[in-house]
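One chain comes next, on its own, written as structure tokens: the form predicted alone.
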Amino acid sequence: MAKKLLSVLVATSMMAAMLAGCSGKAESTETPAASTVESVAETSTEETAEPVEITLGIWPEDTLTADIEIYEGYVETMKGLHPEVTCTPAYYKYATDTFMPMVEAKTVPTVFETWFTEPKKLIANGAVADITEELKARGWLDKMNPSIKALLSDDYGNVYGVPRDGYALGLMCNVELFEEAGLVDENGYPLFPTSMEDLAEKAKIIKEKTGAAGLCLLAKDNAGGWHFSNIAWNFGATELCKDNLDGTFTANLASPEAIKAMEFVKSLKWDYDVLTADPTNEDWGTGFMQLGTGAAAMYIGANDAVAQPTQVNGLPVDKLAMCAIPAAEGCDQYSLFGGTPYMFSKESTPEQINAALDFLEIIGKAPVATDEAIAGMKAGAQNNVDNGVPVISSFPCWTAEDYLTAQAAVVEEYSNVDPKMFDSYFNATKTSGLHPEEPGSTQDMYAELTKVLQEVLTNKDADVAALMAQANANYQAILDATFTK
């Protein structure tokens, strides 16, 4: 029931956000600070407020210099609006093995990003701040997608985070390699794979005609299991973990459908020989590097990561395309829906939480359509244009109509790609095929699946059924130890 509700709600909100389409060309615009700081400084009502310092764990990584410049502009805007607030940059990448030690050491940034699989665990461990009252005072509680709010809430309805954005996994394609392999239509659009079997065949053609890997598959860390879960659903294994609705869960990794999906992955290595040299050394970042540099033609990715193959790894903006992850013959198509929430250090004061929420407004990641918020959206879009990153629709996690309208208008104004390069992807993710990540201890499930991936991709004689049975037993033991009735 919860899965169906999530798919319906997300699909409905996506439909509203995508009505504007993708057309037009962006003109040069000013940084967010340039047009707003002077005016907001004059109207700030907090001249006598006590000093507040917040640590921005959402700061761009050092290599993204253009993004850092944009964020510095946001900080200038923040100074104008809230001169009592000092913003300290602190790039932070969430990791399951280091976060709790940071909580104990009280070094968690005021605001940080994680994944939708994590909030329930962090809330249960008392590791993040309750921000219900701050959201209520701003009128944001009723503007959040109800299913997303549920992911960020405890059993009593208290809310501990806000969504940055949502995503759905698709298949990213290097159009240059499709062209070189002759896999384009008369208009130059890629001939996207229409089934898992077709994906393997097209990957083989690409490998034979270009020398590049047809597909980059991950098998290094939990991202391997994350990607595999979407492959498994498209082979009919749509419930890898069963919610027993009594506080417990049942592992379901050894179903015939899941085994068939893993056998398919094994065949990509040993029968088709279309993968990169060593998938056990491929992680989320190297996958985008392989795609962006032309070492691989296809890679599972999401709409919120289009900067990775382009800006970060050099693929021209007009040579990236996306399609749906195809289903196996006779199976329904599914796209994994997930997202990134902002959460807050448990050590944060109400004043710090409010200051961090103010900053989210300025960068256009809050359900408001103020001049400053729209300026933040436009600055981000212009930054994408300037750095060769596709400006495409996002998956809204908020339901505020004025915010969604403003967001869609910015995408339309700054669009820098041919929408037909992304139609297959967006058409698929508007349907009921959106599938939330599995319940239970999801990251542990991913870890167990990655172990199987590593074995089948390094051992031609690996017994897939036996490996999946062992992974299922391991995962069930974790579930039993973690959850009780």
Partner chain sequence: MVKKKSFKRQDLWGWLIMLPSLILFGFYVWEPLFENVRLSLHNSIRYEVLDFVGFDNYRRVLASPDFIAAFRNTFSYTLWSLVIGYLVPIFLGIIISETVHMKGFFRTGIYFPNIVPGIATIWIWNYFFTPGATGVLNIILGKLGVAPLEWLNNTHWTIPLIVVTMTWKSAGSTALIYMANISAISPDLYEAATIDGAGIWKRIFHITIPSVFSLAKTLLILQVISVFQILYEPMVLKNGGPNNASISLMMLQYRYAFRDFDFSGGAALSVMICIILIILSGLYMKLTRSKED
Given for the second form:
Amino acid sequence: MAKKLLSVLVATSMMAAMLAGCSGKAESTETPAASTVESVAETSTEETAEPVEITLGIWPEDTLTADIEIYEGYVETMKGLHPEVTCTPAYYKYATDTFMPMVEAKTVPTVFETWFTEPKKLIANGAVADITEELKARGWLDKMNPSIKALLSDDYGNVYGVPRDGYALGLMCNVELFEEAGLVDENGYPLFPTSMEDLAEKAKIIKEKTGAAGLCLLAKDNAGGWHFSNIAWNFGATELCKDNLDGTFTANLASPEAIKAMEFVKSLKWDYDVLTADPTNEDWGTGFMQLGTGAAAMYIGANDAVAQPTQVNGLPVDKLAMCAIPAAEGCDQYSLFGGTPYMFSKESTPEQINAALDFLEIIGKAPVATDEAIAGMKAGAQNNVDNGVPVISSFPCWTAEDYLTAQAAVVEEYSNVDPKMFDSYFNATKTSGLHPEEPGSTQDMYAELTKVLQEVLTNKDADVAALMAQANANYQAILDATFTK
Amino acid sequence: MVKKKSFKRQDLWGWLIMLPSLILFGFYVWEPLFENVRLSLHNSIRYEVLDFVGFDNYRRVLASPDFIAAFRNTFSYTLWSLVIGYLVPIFLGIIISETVHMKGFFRTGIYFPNIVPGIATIWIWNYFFTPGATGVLNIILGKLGVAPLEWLNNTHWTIPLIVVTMTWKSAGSTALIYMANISAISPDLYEAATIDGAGIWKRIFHITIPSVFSLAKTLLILQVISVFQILYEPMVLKNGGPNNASISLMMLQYRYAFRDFDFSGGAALSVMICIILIILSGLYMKLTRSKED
Amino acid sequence: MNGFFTKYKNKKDGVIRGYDISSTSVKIACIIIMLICLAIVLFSVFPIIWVFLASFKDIKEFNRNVTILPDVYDFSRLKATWNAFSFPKFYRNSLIMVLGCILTSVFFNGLLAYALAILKPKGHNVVFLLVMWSLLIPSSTNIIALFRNINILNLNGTFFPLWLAYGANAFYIVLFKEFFEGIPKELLEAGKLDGAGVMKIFTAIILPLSKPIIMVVAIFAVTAAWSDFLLPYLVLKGTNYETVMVKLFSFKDTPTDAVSVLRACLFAIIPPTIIFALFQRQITDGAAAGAVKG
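Right, the form predicted alone is done; let's see the coordinates for the form predicted together with its partner chain.
Zooming out: every chain and molecule, the one shown earlier first.
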């Protein structure tokens, strides 16, 4: 037995040695990136007296190797400008059920991205840093779009985040499948759906002609309710949660319009049968997989996520088109407007916050148009071109003229797509139709809506009106518990 | 006199040696138990405990729209695991005991899923259960000419199928325990039964099953306790859906604590789960004891 | 065919005895049982084989093709995912976690069992009862308060709370206790007469005799620690010490393509599979013997 125990130890230590060998090799050959970042750290600490360390939650996801290289370039620039700062990559995708443990464990990255529905909750829980002073010193406070500043502030006017950009939900289309189904005009542009009814019909044609799903609808997590709220607006249910302006809210999920919208979703599954195999297993990421790999022709997505179907899931850059989410006949069209703020760990020191804000300048996401910032924007755009990601405009959340001009110029210079593929989408968002996310406890509303979606998509005999009434009651209970304390 | 003194010394040494492990037990098992009770009776912001609020947290959790579903499902998981997960290892144990060829291979084969990490197995089964033509099980059914099934999306099947994945993972190791138990049965019993004219079926029901009964009884309560805490399987597979068809009490607790930042609510739910399990254990002990009498 | 059945003549366990095998119906039953067992093993192993096969597919093939087998067996795809995730890092962290857990599992539980089985200080029955009760306490309901305590002690982001958690395991204690109680008293008495102290008896007499049970506990600890995810996820998420399981569990919130997830699953399965292949006999025996008494 002693021999065997010994051999376990030998085996494990051999494995350890093997792994050490592997990792050393991987770092030196496969990912020059990691070692560069480390060497940056070493030199900078030698040079300056007061080193600052920041962790970057805004780092690209592990499999996006090209993006990571760009970010390593940014770190190089950062090193040149601010040698005292050490940047550590720490990719973090915000999720409601992972964030709080990280706050408690003090492992939140110095700077991370979240969604516009989150800041109020994070601020109320004291989970993020107040950055008012730092922003004031940089003069950014006045450059921020006021309504967005309100989203990122507490009741006393302290600001806790800076916006990256805004987005508007639209309908992303896989042009290959539209072509295969014959749904293109004489110039080869896809025939976008003009109404909800038309969307269902076109989806049906696509399903019949290509075998792929016409539409990918989400129903796994809160993203399902998020997408559905836009569909409901376009059926006339424009107020799913009423702000009573006295600190309380009234749920309004069981209106005839909202029920009609849910009936429509149900018919997509049971009458038209145009959805992917399992909507209850589709989330934000898998939706792009279905669209990008040609398993679904249409998917609700936003302009800031065009890398997902293309770079991540392999759709050629010229085969992605976007239009507005159509309205039901006789209803107004709305596009859900949201955005991505950068927020900061509550453990951050002012030096760390400043260093992180400097980094945002370098990647071209701050309201400055310095040479470095423009170089950062260009590097990002070039990277998109190299990886087949459409370079298109974003919805700016800053009012700084020079910054906006510089941004537009970069988009112009690096444009790699036919603007007509996106015209319908941008026109719709320009005219009117931008609708912010519902007030109140929005993520809870999404959760309740998602449950209804799951039921109507798995149960042919589901009673939509009753389910919506139940969801409404549940949501009202949550609102009452949250806002009348 | 001397003897008594050395006896005391031995006591002291004994306690000293137990101390490090007891501290760990205190930290990981006992203290959190009381801490949960305290948390559940106070309100809190993040981890800061604020005011004493009595049973408010309990009331709030009980009134939550998801509580009833989670409560019902958790019992449903437990019942299904007694139907599927509990009987399969007994069957496996008996049937593999009847082979003489490749017995080692069978033992290894059925135990293999047990070493695969739970999270990995769930990801794998996730793709097996995909509805539509590209799900692995539907591909296999397609080869047999059967139309694709909905699997987990058929809410009647969600919980039983999740129990199947758990059984797939754990049945092998339990079966090995039964096999060891079966091979320890004295051959004399079988011989005597054969002489009395008992056939093979009779021997199973009159010798094998009674022999593993006491083991099976112990494993029963351990199984109930572990399945009652089901968490990550429905969380990764269906996020508790469709429409709460697979949400469990532990999942709800996780959501309270780590999604909604509501540690008091989570603690209240923890305490309730604990109480339910204590009642179940008590019932079990009472039942088994009265049978033995 | 007769050769197939001659082995049954020496069958030592189970309901069908050597003397039954002459009957034709029993012979048929034996063949059917054999086939059922083969089917069961296929069912047990197939999902794991499938991960391996599916890992070679690319995303489009995986999502659209109705096939089990991949079109090509291209190892560079596996390598690309391996490099993209920098998987060696996760392996290293998991290894650190596992090795530490083996040590604490053996050391702390062994010591407590030594006191309970041999030293039996006054009040040891109460301790044993407390330990046994902890088997009945739903461990995961403790997680909220436990996580809070870990944060208060500032142990988050380190391996210590994870390692030490394995030092308080009632199941391992029972295993050790049963084994220690089987050690001949004469050996211990002889040690005492030689003037060996309490610790000396443990290290010089008990531990050398306990290698089989140490092996069993170590194997249990390896499998458990490698697969452990909830506490590691809460404690290590976002640090440089994320283990393989933390990474796998994180996939539920991150938009990672399905094939990368599957390949990561494959990487997570490989190390325990190698250990299992090397020690299958000890592992299956340990699993059977260990739990019979517990």
